[in-house]
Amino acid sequence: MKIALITENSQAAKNTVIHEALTEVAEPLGHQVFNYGMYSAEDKASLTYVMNGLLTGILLNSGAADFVVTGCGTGMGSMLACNAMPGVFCGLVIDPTDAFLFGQINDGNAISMPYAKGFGWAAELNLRDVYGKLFDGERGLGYPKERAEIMRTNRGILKDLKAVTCRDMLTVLKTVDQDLLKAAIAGERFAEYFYANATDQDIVGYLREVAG
């Protein structure tokens, strides 16, 4: 599975413990991890929150990624822009437990997690804790286990519903300010990890044509 990690500018600086944890976790299970950045706090490039959704629908709906992690100072605002977008399906995970439960019941593609709020002594810990219950195993068997079966029959119907009430992520990419979009693919690795992994390449000519 590939991973992205998208990190917010007010907790850019928290980058490297993210990335860190992740990798650690993530890579041994056979998954590969792309950090989108922030990187730093004096990045050129700065993403705020909204620009974390915008991604997060760019990356998941073109192929370059088939999961994200990101987040913000509470994780809430992440989690809104990334469900504004279509066929992203975000939680809000603070620890193991959220991490499962998502996980099993809602097996969605994105979470977003608060990297200011409660984000103190062994962080890093927690951070592993989590990325291990989201990405070691099979998701969505369902919990408890004799509900899994409505579970999944729920997730289809919000997933019929999303695709219903959004319009496809090229119309996004069309219509949405371009300024704000421009923005948002301006990351320093931005375009040796997305051209190299997309497969829809209907965005991928749109992204192209916008980054001139």
The other form holds:
4 protein chains.
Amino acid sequence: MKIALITENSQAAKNTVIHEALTEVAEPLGHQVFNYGMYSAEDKASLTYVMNGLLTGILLNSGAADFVVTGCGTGMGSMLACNAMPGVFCGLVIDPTDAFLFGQINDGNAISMPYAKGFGWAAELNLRDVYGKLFDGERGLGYPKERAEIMRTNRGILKDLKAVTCRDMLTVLKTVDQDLLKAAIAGERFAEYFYANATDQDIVGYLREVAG
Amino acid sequence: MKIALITENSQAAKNTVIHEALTEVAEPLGHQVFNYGMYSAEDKASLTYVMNGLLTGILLNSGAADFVVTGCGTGMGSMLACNAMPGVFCGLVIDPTDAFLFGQINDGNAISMPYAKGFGWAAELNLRDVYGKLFDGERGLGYPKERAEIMRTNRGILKDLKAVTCRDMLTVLKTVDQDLLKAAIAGERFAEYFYANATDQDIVGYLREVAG
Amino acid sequence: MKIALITENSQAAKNTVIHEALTEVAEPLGHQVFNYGMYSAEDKASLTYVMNGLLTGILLNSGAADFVVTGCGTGMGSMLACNAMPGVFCGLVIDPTDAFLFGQINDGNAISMPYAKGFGWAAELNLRDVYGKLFDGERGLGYPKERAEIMRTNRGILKDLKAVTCRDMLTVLKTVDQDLLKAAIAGERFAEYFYANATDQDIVGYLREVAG
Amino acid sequence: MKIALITENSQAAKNTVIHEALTEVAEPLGHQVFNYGMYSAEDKASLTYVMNGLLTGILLNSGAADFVVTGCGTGMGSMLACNAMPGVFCGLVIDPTDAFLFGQINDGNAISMPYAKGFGWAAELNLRDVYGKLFDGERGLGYPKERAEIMRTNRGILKDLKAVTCRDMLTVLKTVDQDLLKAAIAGERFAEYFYANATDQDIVGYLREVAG
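Alt. form predicted in complex with another copy of the chain, vs. the form predicted alone above:
Next comes the full complex, and the chain you just saw is listed first.
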């Protein structure tokens, strides 16, 4: 899986700790990790939690990423922004059991975590455990497994509902505040990672145009 | 504030405990609580977490409720479904500090809580504390207060983004699976509470039509 | 390691779930698990949290067990009772990170967990993770490892302090309320497990006498 | 009530935050707060978690304090050290519900909290809520109240057990490593607070002698 890491401005200083935990867990499991920043509090390109959501929508809908790991101080803002986007199902995950249940029951494509609230000493241990529960083995198997079928059905109904409530991503990109959009894709390595991995040519084309 | 309580089918048996905690906290603070069920596991009208989301969208967009308290086993499914709806900003809240920060920073209009995962003995104490943090005093003041302005700004940007990504509620109601919609408004007391409180006549009109 | 499981009366019905999680994790790691009960709420021999503590003291000081897994509704009563005993260092453990840090930093010989408060659906997943963090690999290595030496030193000082504050176990057994003692060792399989494993002949001798 | 605050060396920098939260909650409720330090990481007198326990034992057994609020990185070391002392019943408290249940069910005389693990942004909110649950209103009333009597009985049995397992405080003071003892009472304001409040003349006399 292609896993994208996106860090919000208030927690930019923790990007290294998060990235390290994520790669140490996910890469040996065969996943690729793309760190879209912010990389430090001093980055020129600053990502608010709203931009985290927009960027998550871009990465997932374009095929540039299969899963997004993001967050903010409490995790709530990034989660709200992600879930505002078409095709994004972003869990708020705090502990390993959350991660496991979200993976097996909801089988979403993004998580937001709190990187300030409750994030104290040794929090990197919890990050590792959370990533292990999410990225080791198959997701969407249900828990308990006897209820897998009903859980799958409900996921499908939710997906259909969201397809009704949300406009498609290209329309969103064209109608959203274009300054917000430019800021969301202004990260230092966005171009390098995004254009190498995205498969939706309409989104790619539009973003090339926007980025000038 | 008009607060609506919505309980998902797997946790229907806890509706009474939740309703009791909610009314004991919210009513003395001057709020009204409307219990939209499910009331017990035996209710004729069954609400899945997807329907919770759709119903939340209906209540908030129609003016029938100012705030929705919902949830499911882990809180995740209901949260995802709520946040798929236009104009709904639903936090996943686990402890009183979550509730306070969500109220002050994100100032959303719905919360989803886990009523099975982590919900053990004495969980009613936590419910009361969570409701107190949400419904006592003004929300949206920021925390810390020095950052109120930037927090307000980001909320506005998120709202604008969601207005772009989501279709309006009436369109959603007309295009969503009509059986899902009928099921979401089939609760025993829906008609009584909804029509007495909703102010959006287009939504009211369409639902009267659907309900036949 | 010989791991003893002790369950308090209010949570006796969960003994099977706990025992299953514990054996599934600990036995493949080469440990032995001894289930001292209670086995069900209907057991003739009832263990209060105070008796949990006394029994923990007996098992650890006699050599019948190397580690005790116990608990009660909140975990607090059993923890207090365990830590009242000579030579017992019992952590209150709630999540996997607690378990890991307790194992690496405090390197105690018992844990108490809450089996009612916070113990909801899927809590067996958390049990497994906690046991994994405790029983897989070496304990007492410090975290972070650079601080291992100072952590070891403090553990030694705590052990010395407790040796001063507490009377030895045999004296405790002889002076404690003898009815409480009899009740603490009245479990159905106590004799079978204890006498086969205990190595302190004075304690063994005294308990044989008491048990009549 | 006389509430003593004791902070371990690794968390000394947080003494101000903790003290502020504690006084803001406890003083309006009619309690007195005595800050026994450490006051900063640079204090001449350094308190390890083991010394926290010894000092807690001194304050509670001498009558200098009715309740002790302490902790360390995970809360575990201080809790273990406190509970090694005669007459000390120290809970490990993480959230407000823990605090409430410990106060009502166990009615101990000390709490230890984690000030590093899980202690992130906005943790001062949780401190305030915890202190409110502990210090507002009567403790020991049981929860639920119907079980108050059996809870009181068990507390009495635990107290009796601990009286059997532990030596009296004066004996502990005389036999413990005297350098450890001197270090535990070396804090800048120990003499000022302790001698003004302690009522046990034997302990007072011995500590005057030790302090030289």
